[in-house]
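Taking the form predicted alone, here's one chain by itself in structure tokens.
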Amino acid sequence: MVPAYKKSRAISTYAHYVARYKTRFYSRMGFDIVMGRREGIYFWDLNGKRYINCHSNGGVFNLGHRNPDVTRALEQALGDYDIGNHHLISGPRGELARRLCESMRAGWLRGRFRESIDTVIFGVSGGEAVDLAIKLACAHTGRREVLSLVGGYHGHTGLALATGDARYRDPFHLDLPGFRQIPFGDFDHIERFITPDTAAIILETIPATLGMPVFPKATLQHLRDVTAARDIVLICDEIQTGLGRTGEAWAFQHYNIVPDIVVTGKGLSGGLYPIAATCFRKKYERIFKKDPFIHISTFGGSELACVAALKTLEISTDPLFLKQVRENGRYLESKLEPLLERFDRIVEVRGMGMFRGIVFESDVDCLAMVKALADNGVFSVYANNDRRVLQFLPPLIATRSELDEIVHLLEKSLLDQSRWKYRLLRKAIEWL
């Protein structure tokens, strides 16, 4: 039996033993909300108010809750695995690892670039993934050197967040040499930030923690023609671009490249059992040849997580259901355009299939516009290094009726912005 909680207990709880500062900040906005009963693209809180995901956790519920497929998937599996044995040799974890190989191959034969991904190590959050990306391709190369995006981010982990903004790092007085940022814009002329220890370049396919600005396709193009001259591995974070959320399977495919190294997690674990993955080319594996443990993962590639992420990827890369995200993605671009008109204070809208951002004027537009919507049972969150862009992000299970009453809720909280509360609100927020 799942324990019933009161609000008021749950709250209390929480703060006392997990996060009293978070919960404090919550409280002063009037946004307490706590997850009670949830499925599909629903969830409720334990009040009884119910609310649409359009943050999806970052892709995490790309399927909705507890999906029925893979709730089914999980609970049959539960009759024969548990998390297994990292030491030991794994059918379901190399079953997963093929089908994530085979998922990338589409779109790699552009020009020379005709060695494919199929290498994959398991770990359990993002930020373990992207760490060992980095540690391969600073022990392929022999260089220490790492570019990354200003604004960008890859998880909270040693060498992730040394990829990551300074806000990050400097409360914990950590700052690891060899780290560089280059700003969105100069990605154009990637040569410049190039040194003779180059070991990496790393960013996400459309950066969502800046706010999801999509990168010319000759921009991706080009980075990947000079890394690929210069023996520097290109890292593409997939975490919350990956598994059908921009219409194709990974977002890299829409550019006709393919990175030497790819990193997802979130949505691989259907929403149910934590999973996370780095896939690379054949070639990096080389540094294990030596000792294979010197890299190990206690409950990466979980065969319970296997069995979850098997079936979350043979629903997101079936070409029926890609299909269905580029149609719903073009139709909610088509809601969300007129958008533009009728409202001054939206600026941009941005971003590719059901990965998409709202531009504000400011910040505090965009803060006020997070609550309106959870008042009016949309939760969505603002771009924590562009916080004047709202992250829009349904279940890409959402129907079209849904995806109007998601866009009609979407109205009405920029209406209901001009009333007196949300004015205080704003003022609130400005002076926090």
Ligand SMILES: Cc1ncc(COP(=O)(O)O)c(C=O)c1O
The other form holds:
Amino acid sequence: MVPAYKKSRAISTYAHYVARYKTRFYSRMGFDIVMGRREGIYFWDLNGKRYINCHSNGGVFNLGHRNPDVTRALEQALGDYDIGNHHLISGPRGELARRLCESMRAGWLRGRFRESIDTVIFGVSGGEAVDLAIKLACAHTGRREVLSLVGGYHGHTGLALATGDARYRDPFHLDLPGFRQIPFGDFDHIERFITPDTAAIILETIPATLGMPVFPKATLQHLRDVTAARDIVLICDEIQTGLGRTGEAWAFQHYNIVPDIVVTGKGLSGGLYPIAATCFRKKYERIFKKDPFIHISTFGGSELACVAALKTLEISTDPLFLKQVRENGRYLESKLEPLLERFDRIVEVRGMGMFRGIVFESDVDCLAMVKALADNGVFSVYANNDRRVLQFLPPLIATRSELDEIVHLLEKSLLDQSRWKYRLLRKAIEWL
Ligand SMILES: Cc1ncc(COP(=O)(O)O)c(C=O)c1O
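Following the display of the form predicted alone, present the structure of the form predicted together with the named molecule.
Below, the chain from earlier opens the complete complex, with every other chain and molecule after it.
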């Protein structure tokens, strides 16, 4: 049994010892939720209030909280395994790498045979896996410049931080040379930004933190062609978009391209044990020929995590599961689109499959909506780099009737916006 925490005590201890300013922000917003019990598409605040998790922690809880199949696999593994030894050869690590590569396998694409992704190195977090992707790209090309998307997000570790917006770097006085960001619309003519020193271009296949704008197919295909022609490493961050979220195992599969490196994390082990992976073409492995010990992660690919991930991957790449995600995604879209007509505050609904962004007129509207949803028992948050956008990621296991309930609560929250409480809240947010 886990200890029973009292909400007020949990908040004050957290504020005192972990994050005083964050706690203060949440308290002011009336958003001081403390997760207690959790199961399937739901979690409960310590005060007993139930939420449907429509943020899914950016895909961590794609299969719901404490998915019974993944939990069982992990429980069984605890009888035999621990994290293993990262220096040694490992059965579960090898098997998980094989399955990941199989899920990304490609043959002839757009008239050309593309080398497949066929090697994997495990890490603990998405940021760590992104850092390694950039290290591999620089090592392979001997170049130093990395291009990324303005408003994109790849984590807060060293190199991942350098690919992100200045807002996250400047307070720490960290500004690595060689990192440049390109606006979303300029990816159509990426050639203009490439220099002889460009090693890699990194992007989320659909940029979640920028509010899920979807690249046109032609843009990503052009990007693939240009990078392939110049031996620039194309890195797709599939930390949020992967593992079935968009209706394909990996979002790049909608685009008929294969990146050079794919990074995954978050939902890879069903939200039960941290693991992330950098998946790449074998040719980049040559960097380890002279000295195979130049990159190490003690907890990366822990054997317990691998067991959980194997089960998660088995579920999330099952063709029937993916078909259901695609159908539910279309269903969700058919329910969200009409809201555009009915509610002036909504200006766009974007995304793919079960990866949706609802764009509001202003960030104040979106913040007030986050609060109204929470009041109505739906947990969802705004996109941090475009706060007009509500990130809407219901668990992939949600049934049709659960999706209906979610949409009903969304409509209710939109209607509630005209109530005094939310009018006042909007005023208060403007003052914050
Ligand atoms: C697209 C994307 N890349 C990278 C990361 C960083 O992952 P982590 O927090 O596990 O380091 C995140 C986390 O939110 C993410 O959403």
